[in-house]
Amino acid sequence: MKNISIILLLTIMVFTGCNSGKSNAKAHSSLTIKGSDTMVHLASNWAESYMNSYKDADISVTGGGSGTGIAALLNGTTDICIASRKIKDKEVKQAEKQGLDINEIIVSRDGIAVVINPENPVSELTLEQIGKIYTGATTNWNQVGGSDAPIVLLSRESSSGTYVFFQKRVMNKKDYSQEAMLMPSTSAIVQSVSQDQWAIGYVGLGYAVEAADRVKPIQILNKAGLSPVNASVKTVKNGSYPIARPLHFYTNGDPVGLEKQFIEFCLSDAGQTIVFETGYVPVN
C-alpha cells in the first residue's frame, strides 16, 4: 500500500510538472500591451506584422490611456505599457516601493494635430489662441477670425498622456475649461469633430492622417507673424511643428524572451517602416 502511495505521488508530481512546463511555454509565447490610445493603432500594426512572421506568438493590444497602461504595469497586468507621456516621478516611486524596475524605451515620435470640422472656415491658429480656447478664455469662433458660433470643446480624459502633454505644451499647465467635454478615446474625438461643424479637438498625427476625409487639421503658428506649419511627419522630424513628443514603451526590468524580441522588431528597419506607414515619425 505504501509503495502504491509513493507511485501515485510521483505520478501526480510528474503530471503537474508537465502541465507547469506547458503553462510556462504558453506564457512565454504570449505578450500583453496596454496603454496610450494614441499608440494603439501603431502597436496593433506592429503586433499584426510580428505575428504574421512568428505564428506561435500571441500578442494582445488594448488602449485606455497612458495612465491606465502605467497602472497596469505597476499591478502586473501588462507586460508592456505604451505611453504617449513620460512616466511621472510619483509613478516611479510607487514602482520602487513595489520592488519594480521601470525601463523606458522611446519607440517612435508623434505630432498632436488640432482638428476641426472641414466646414469650419478657420484654417490657422497660434499656439496662444489654441491655449485660450482650451482654458475657456476664448469661447466663440469669431474671436479667432471665424464665424459667429460657440466653440464646442473636446478633450481626452485626464488619464490620457495626450491630455497631460497638451495641457503642458499648449496651455502652460493651466486648467482645462469646465466646458470641455472629456472623450473616452481619440476615435471618439474624430467622430465628434466630423459630425459637429463648430467642434475642435486634438488627436495623434496618425489618426489625423487616417481621418483626412472627415476632419481638418489646423495649421499652427508658433507666434503671430510667422508662417503657419502643418502637422506632418516631415515637420515633426525637423522640429518645426510645435506640438510634438516622443512615444514610449515601459517594461518592468530589461526585456527578455518574446518581450525583448518584439521590442527589437519595433526598433528595426522593418518596424520603423511601419511607424512611417502608420503616420507616425520614426526614431531614426
Contents of the next structure:
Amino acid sequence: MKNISIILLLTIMVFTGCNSGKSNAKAHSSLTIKGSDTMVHLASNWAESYMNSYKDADISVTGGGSGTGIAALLNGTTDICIASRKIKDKEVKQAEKQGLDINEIIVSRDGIAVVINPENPVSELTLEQIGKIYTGATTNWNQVGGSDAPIVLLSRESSSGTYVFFQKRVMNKKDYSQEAMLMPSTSAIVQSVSQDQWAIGYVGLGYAVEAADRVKPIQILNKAGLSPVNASVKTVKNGSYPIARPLHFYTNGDPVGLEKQFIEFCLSDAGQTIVFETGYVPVN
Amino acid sequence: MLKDKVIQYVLWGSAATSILIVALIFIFLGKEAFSFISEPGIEKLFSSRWVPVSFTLEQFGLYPLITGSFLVTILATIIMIPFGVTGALYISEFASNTEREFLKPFIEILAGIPSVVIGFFGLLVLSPIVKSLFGLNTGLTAITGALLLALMAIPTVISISEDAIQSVPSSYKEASLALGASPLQTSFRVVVPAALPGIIAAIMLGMGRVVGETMVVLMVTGNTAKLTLSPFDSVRTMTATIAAEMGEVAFGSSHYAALFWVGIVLMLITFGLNVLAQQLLKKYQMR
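Could the form predicted together with the partner chain be shown next, to go alongside the form predicted on its own?
Up next: the whole complex, starting with the chain shown before.
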C-alpha cells in the first residue's frame, strides 16, 4: 500500500514536472506577455488580432514596467517580456546565473512625445531646454519663451523603462529635479497634463496620438536654423525625431510553438500594420 | 483529560499563529534590510534626498518619505476628527432608531469601498476641485490625499467612538440632565470627556489605517520626494514608494535593501500607533 502511494506521488511529480514551462504553453496553447506599460497597448492589439485568427490560442498581456517584465522573465512567470529599454548587463548576468538564455527581438520603434496642456502657448523647445526643465534648472515657462508660470513637472515612476531612457537621451544622465512628480502610469500623466495648464510630461507616441484632443505634443528644435520636428510615425522612421527608441521582446531561448508563431505574426506585414495603427513605428 | 489538553494546545497554537507571523515578518524585513548597514552604510538613510535611480549618485535618504507620510497622516487626522467624533455622537445620542438603521449601513458601505476606486475618484473628481479651490498649479497634493484618506478612516473612527460613547454609564447623563444641563451640554461636557480614552483610541486606529494606505496616495499625492510640510505641495509617502519601486528593483541591490528599511520604519510606526491605541482602550474598558 505504501509503495503504491509513493509510486503515485512520483508519477504525479513527473507529470507536473513535464508540464511546467514551455511544454505547458504548447499543450494549452497559452502565452503570457508582461512588461513595459508603453507596449501594453500594442501587445494587446497584437494578441487580440492573433486570437481572432487562431481561436484556440490564449494570450494574456499585463503591464507593470519593463523592469517588472524582465524580473518576471527571470522568475519564469512570463513567456515573453515586453521591454521599452534594452536589458541591462546586470540582468543578463543574473539570467546566465539562472541558466536562462535571453533572446532579444526588436518588434517596433517608438517615439517619446513631450506633451503639454493645449492652453499653454509654448509649442517648440530644443532637447537641451527640455533637459533643463527636467533637471530643475528651468522652473518657469517664461525662461523658455512662454508665459510667467511655474512649470509643473511630470515624470513616470523610476520602474519605467521610459524614465531611464528619457534620463539618458534628453537629460544627459543627470538626475531628475526634486520637484518632479512621479506618476504611476502613462494615463495618469495624460490625465494630469490635460487638467493642469502648466504641466509638462512625456508619453509614448501611441498615447500622444490617441490623446491628441487632450494634450499637445511639443515640436523639437534640433539645431538652430532647422525647422521644428513633430513627433510622428514619419519623423521617427526617417530618424529626424530625436527622442526615439526600439521596443523589444525578450524570450528565454529561441521561441518555439505558439510563442514562435505569435512573434512571427507580430513581425509580419499584418502585425506591423497593427504597429502603425496603434501609433507606433514599424521596424521595416 | 488528554483530549482536553490536545484541544487546548491546538487552540493556543492557532491563537499564537498571528504573533508568530508578525515576528516572522519582522525577521524577514530585518534580514533583507541588513546588507544596507555595511554597504552603502546606515548613515545614508539619514539624508534629505531620495534618488534611487541615478547615473551619478544614488541617494536613499528617508526624511522626505517620512515627512510625506507624516504630513498626509496629520492632515487626514485633523480632517477626520470632527466628522468622526460628531458623527459617532449623533448616531449614539441623538439619532432616532430609523435614522440609525439608515446611517450605520451606509457608513459600513463607505468602509468597504476599495481604495483604488477612491483613488480613481480622487484623481478625476477631487484633484481638479482642490486645484481650483486653492488656486494651485496641480491638484495632486498632500491635502488631496489627506481628504480621501480621512474619508476612508472615518468609518473606523465612527464605529469605535460610538462603542466608547455608548459604554458611558447612563447615570452620568441622567445626573447631568437632572442638574438642568441641556442635551447638547450633556453630550459635549459629560459624555465626550467620559468616553475620551475610547475616542482617542478610535482616532489612533484611524491613523494606523491612514499611515498604511497605499493605492490612494500613490494615485493622488503626486509622489514628489522632497522635504516639505506644506499641505499644498505634492509628497511621496513611504507606502507609495514601496509599491511603486519594489517591482523594478534589482534583487539584493542597495535600493532593494533601502526599500526594506522603508518597510521597517513604516511597520514600527503602525505598530506603535496600535500599541498606544490598545493601551488606551484597555484603560477605558476598566472603568
